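We begin with a single chain expressed as structure tokens, specifically the form predicted alone.
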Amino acid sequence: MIRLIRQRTIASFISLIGLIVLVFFLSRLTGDPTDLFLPIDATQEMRDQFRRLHGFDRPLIEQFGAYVWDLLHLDFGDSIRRAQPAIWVVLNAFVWTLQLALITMTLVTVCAIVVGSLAAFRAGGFFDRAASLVSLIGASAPDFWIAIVAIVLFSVQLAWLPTSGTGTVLHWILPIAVLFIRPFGLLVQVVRGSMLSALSSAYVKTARAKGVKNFPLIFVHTLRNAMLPVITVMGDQAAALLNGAVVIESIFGFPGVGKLMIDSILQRDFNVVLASIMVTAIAIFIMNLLIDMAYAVLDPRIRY
């Protein structure tokens, strides 16, 4: 297990590092910040003196030095656009992500593990038929579509429930139903072929002839061999709803990393993009990593 441990920790360090790269250089090509933050009538020497402040005026290669320096001393700069701690922006708005991945994830994996499991059970019956449609359509919609439709018709036409926001339990409906609804369809589906794949075998027919009832047969006996793929899913999809947040907070004007990302570019706010990226890839290896663990939980062979 420490092994596997230290093994992902390296493979994550190391695609960290390519991607601190890869972002520095490439959030450099949308501009200078002094067109966006001073006045058009500034004057030269104001724009040479802005520069000079934020280390503008140096070769690029010089600032990524000094960007990196100061990341080995935990120092993620600060932003332009706020005046405090880029690292403080983006765990604040992080916060919000978080919790709306969260919720998301635990309804559509409890969900979708029911659902699958009956699905499985009752293979081609009418409830297998109406879930796989259901399932299949949700897999299939984009999620950007759907928020705006969500939006006409909930907020627009009906005035059920608010557009943006995060006052009340009724702000948060609309964004956790749009990203609900892809990674339910896709779980329901690898759910159910595992199910089928594990009720098919031995000791599940054996359980059938001791009598074993239904309930503890699916969710005792069935579930936890028929669980390694749907792990597998489980942690691809948290990850896309951390990086499909920044569509959908855009869209709900929710205040999250996703949504905060999207501003910084916009408005060049550098150190606070960087930020924002380092805090999401950290976050996903570490999930990744807790998955890992959990291969080894759920079946021992792993673990050697």
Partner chain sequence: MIETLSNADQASRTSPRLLPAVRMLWRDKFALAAAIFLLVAAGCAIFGHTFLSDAASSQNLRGRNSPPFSVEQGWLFILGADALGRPLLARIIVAARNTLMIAGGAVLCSMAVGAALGLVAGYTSKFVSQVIMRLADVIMSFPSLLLAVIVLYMLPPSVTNLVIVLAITRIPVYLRTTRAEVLEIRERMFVQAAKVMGASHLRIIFRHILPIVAPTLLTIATLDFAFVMLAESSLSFLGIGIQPPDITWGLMVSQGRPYLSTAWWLAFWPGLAIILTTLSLNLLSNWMRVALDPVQRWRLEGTSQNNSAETAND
Given for the second form:
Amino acid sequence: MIRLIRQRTIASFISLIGLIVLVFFLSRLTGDPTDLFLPIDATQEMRDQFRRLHGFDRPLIEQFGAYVWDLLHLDFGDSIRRAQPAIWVVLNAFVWTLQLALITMTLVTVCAIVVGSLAAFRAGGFFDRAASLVSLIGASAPDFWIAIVAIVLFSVQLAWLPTSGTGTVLHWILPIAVLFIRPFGLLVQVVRGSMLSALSSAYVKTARAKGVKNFPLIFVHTLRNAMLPVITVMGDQAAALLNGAVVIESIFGFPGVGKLMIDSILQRDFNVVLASIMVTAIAIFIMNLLIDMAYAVLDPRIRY
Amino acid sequence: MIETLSNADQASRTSPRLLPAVRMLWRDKFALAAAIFLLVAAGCAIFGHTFLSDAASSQNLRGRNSPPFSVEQGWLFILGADALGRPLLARIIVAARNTLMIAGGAVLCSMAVGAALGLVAGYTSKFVSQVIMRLADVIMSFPSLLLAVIVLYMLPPSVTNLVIVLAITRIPVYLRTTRAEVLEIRERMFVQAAKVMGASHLRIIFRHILPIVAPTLLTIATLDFAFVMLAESSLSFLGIGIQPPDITWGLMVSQGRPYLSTAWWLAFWPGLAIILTTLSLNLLSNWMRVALDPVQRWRLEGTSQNNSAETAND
Amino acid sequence: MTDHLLEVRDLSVRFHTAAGAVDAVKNVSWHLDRGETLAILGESGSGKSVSASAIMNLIDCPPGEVWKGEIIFEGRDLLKITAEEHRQLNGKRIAMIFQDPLSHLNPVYRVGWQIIETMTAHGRPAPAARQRALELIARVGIPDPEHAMTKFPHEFSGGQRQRLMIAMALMLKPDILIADEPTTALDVTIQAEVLALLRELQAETGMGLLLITHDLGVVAETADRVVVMNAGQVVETGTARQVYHNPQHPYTRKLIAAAPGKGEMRVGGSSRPPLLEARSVSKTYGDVPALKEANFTLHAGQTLAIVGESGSGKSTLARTILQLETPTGGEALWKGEDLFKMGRKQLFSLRRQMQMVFQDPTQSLNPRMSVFELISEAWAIHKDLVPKSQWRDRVADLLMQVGLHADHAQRYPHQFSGGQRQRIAIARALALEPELIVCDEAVSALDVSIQAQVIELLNRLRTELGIAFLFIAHDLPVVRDFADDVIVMQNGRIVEIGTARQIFNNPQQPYTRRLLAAGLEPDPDIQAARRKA
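Could you please show the structure of the form predicted together with the partner chain, as a counterpart to the form predicted alone just displayed?
In what comes next, the whole complex appears, and the chain from above leads the way.
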């Protein structure tokens, strides 16, 4: 187990360095933030001062050196826009995204496992067909379109739910519901497929020959064996959510890390971009590690 | 259980290979409908521009936001008109071209590059494999939107550049799948048999490994086509993809958004086009997963050996 | 009539497939009494397991359909009771064990829990179940039951897993135990132990034992009566002795005649020049030695068999010599030149002189290549051998040579039966006109009657073409009929080398003797005599 963590940490560290280098230089290629932050009639002197203040006057490689040096002291730099340490801005937004991702993935997992398992148990039956159709449509739906249609329907026409913001519980319902649809559709199909192959396996035959009842047959004997591919797909979906559901967050005005990232890119707030990429990358790394541990817990044959 | 009840009538049916595919498609009505829909969409993409591009861009300020299901102004207005009075049906048909071209191009590029890298990573030394996999990790953790913004700021937001951006972000999918399959297939007995005959690495890769990986890749590509379409729509929706006057379905949804409460059809129809296309691709991909798997194909074949009787006996 | 423990009458089961309905069994009738062992004997595809699956309600409907017949147990027809009533009988009154205990035990749960579940599923309290499990695990001969209960299936050996399956089946003292090919996946020495255990347990409990098998030896060792099945129908019923000594049906006669190990043994010992000399060939995986210092000489035209149980290193030896594995030591001289020291080019030109036939033709033939492509690939690799214009004729010749038709060339492997597929693999090996063919368990996966045909083919090729064979097998009777000389391996080491006559008539090493003693004779009388001895 220790070996796994060490190997993974080294591998992720290498990719993280590659990521930082890439983002640092590429993002600076998109232009200088000076013009975006200063009024159009700003004097050349003001511009030079702004550049000096934020270090944009120095050669790129020197800027990078300084950034890495600060990073080694856990200083992620300041946000130009908000005059706050970039890391605080990012962590604030990340907390929102994390909550959204956790709630959505929990709902998705529970619902998809129940629906997928039952569909697989009576494969070809009415429930199976209905579930397959619903999950296929869910997996095919563009979320931004669902989001705006939902807003028209529930917020504008029926006026049941608020259109955007984060004030109350009601504010969470639409974003979660919209984010739920695609991962749910995908996961139901994966659970169903995985359960189907597990149900036809030899040990299920043994359990039936032992006289095990249907409920433990599905949810004890089969499900645990069928979980490995499910967890892999779950991880991919969760990673996408942690990266920030940019479109949904901007439609619903949700102050998550996805919206922060896109805003920062557009405003050339480089420190915030870099900090948010690092935070999400580390979060995804931790999640992948948890998934590997879940493998080992679920299947005793897997030992690291 | 090795013994197969190979019957004469099946054995006599050898070539041609296209016909059985059509027959298998006929047996799955959902997949058939999906295939027909995709053919129609492809037809729109190929011919729509030639016939309808004028109609799709001619503004008609008196017909602004005219509602759907009325043919007073001609059948092109059956789905209504947009904020500038342009017929929505014509615009959707014309937009099919960019939408499908971007997704198709991106899928083809990422599949070619990803599969090639995956073959190399799966077949060569551990070191090369590790380098390639770390590269894939970097791409995977690079937020695709960020990449899109960066590339599209440096280069003009054209179809080609959008294809490049989307292709890069999808390479890891093919790379990982190909590598995993290659690692498994290279241990199979028929690869060993080829080695015993003295087959070269190139022969083993192209004659023995690639044909086995290809169906899986094709299935994933179909599924990924849908994914890339959604990604492109999201980019266009956020305003960092295709720019007007070019149109894609995603951009049309975005353009219809301000009028949601007054003219829902502006955003609804292009969204429906997206949903139907991705749904068709998903259905077709599911069908292909079965049809291209020799073990499962019998479920769709009219004449085949009887596997279930065999499994019952073992 | 109805005082049998279990009676199957006119059972007919059909499977509905895209191709239409296929009868898996037709009008099958048999009965089983208390304390009796009934064997159902048949080859693959004979439908021998179908009636057992029907008894246990394990047939999936659809695609299966039990459309005729009845199964009488305690005056009730098991085909008419509900799924819930079936569940209450399964495991409690009628229990079942299967061929491959590794896949039939749930890989993610501890074996103790799985064994106890047999009782808890039928409402017995867990502590009592645990007590009974401990007793039974000890009874079936697993050391340290307390600890064994906390382990997972993959932590046991194949034989131990089958013992655990037996313990699991016997938890509720069932009246009937159905054993579906219980020893097929096991080594011969382990097979003998498991069959002995089953016999003892039957004597203790008085249960009826229904044994489904393809192996005449297993029938001879265990069965009181035997039901012979072919193509979904019962062709013969009788006591084991009756059926063996006085078979009535032509199929039974064919089956008994096909059993290997009865022919004249070959003389062995060759005076022709040595083709291949292995000197201290070794192979280790990490720190685990798989092959320790193997020495042998193979002469031109000689058939040298390598026998041993699983894990003995017999396949590793062959694969190392063919350079499918990198050797860790020693040398292999091919006509005096060391294969292990050769460069790529030199090795390539020698490749065609030694070819290989693998165990499972389903896996060793690329499923996406036609027979023509499969065979002619050899000439695409070794370009100077056969000019392209002659490929078609040459493929046709080779197919005829292995007993197939020339027009089979355009078909794909999945359109052939297992025996035919192995013939294709042999034709492919012959395409390069080799001097040595390595057969790695080449007939082990085939049915006895098919096995006999393939051996006959190899025999003919040996006489006609003078090819040398390195014949790897775990099945001693086959080796006895086919080999000139025999190598016996155990734990990666060669324990004995001799001519077939020496090894089979006068084995020197205790391990060889043990191996020979564990093998089962198809004659029930000989088996009975052996048991007494």
